[in-house]
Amino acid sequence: MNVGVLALQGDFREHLIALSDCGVSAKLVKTPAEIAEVDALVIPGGESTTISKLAKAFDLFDLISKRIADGLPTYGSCAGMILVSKSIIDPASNQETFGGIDMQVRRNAFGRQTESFEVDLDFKGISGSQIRGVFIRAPWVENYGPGVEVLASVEVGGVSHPVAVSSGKVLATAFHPELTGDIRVHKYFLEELCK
């Protein structure tokens, strides 16, 4: 399997390392030709508005949207979660998404950079110890459609908010597993969604 990591902005190198540690062929992609030939795509954390604008500037936006719509296995973390959503609450000016999961997300839902945090999460489908969630200006899922499976949630003020979801061939996490050295979320993506 040839997995591409979108390398426009963000922590794409950390995803590349995690995928390599999973034993798959992974490469950084940022041209239409490179994106056209991958079997799966990872959209990293970073600035969702910047990634969206760069995807348009490099003539990638429509191609990525179409490939996801056509069933390309895709994993988005943090900003990537925002970009694979159907819509955004309080989007930046003219911000668009690639789509892929019937959900609405709230950007910076947990607060600003100074309110970043880590927490251990139960992740449906991953056994063993809990997954360490690193949340940096992270989104959460505000609402979602019937085809979306919630894999992990965080409780804030007595309300449970989904922070890991999947639908069809698309996985999204509000947190950054690529920053922990724990490759189980990447393995889950490869083994469960890239079949």
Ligand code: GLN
Second form
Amino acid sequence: MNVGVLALQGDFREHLIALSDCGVSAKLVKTPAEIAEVDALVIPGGESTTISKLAKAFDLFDLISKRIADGLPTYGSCAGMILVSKSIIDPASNQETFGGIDMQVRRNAFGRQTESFEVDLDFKGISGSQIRGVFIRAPWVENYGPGVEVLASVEVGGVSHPVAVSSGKVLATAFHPELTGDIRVHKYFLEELCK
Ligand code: GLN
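With the form predicted alone already on screen, would you show the form predicted in complex with this ligand?
Complete assembly follows, chain above in first position.
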């Protein structure tokens, strides 16, 4: 299997390392030809507005949207979660998403950069110790359709907000497992969604 990490902006190198540590063949992708060839795609954390603008500028936007709609296994972390959502509650002007999961996300839901935080999470389908969630100006899932499975949530003010979800072949986390050295979320993606 040939896993591509979208390398337009953001922490794509960290995803590449995590995937390599899982023992799969992974490479950075940023041209239409490269994206046409991958068997799975990872969309990194970073800045979703920048990634979507660059995807348009490099003629990748429609191709990525179509490949995801056609069933390409895809994992988005943080900005990547925003990009695989159906819509954004508070988008930057003209901000569009690739789609993939029938959900609406709220950008910067936990507050500003200085309100970034870490917390241990129960992740449905991953056994053993909890998963360390690194949240950097992260989104949360505000609402979602019937085909979406919630895998992890964070409670704020007594309200539970989904921060890891999957639907069909698409996985999204509001946090950054690629920054922790714990490769279990990447393994989950490869074993549960890419088969
Ligand atoms: N707030 C960023 C956005 O809207 C996401 C931040 C991140 O990926 N760490 O894209």
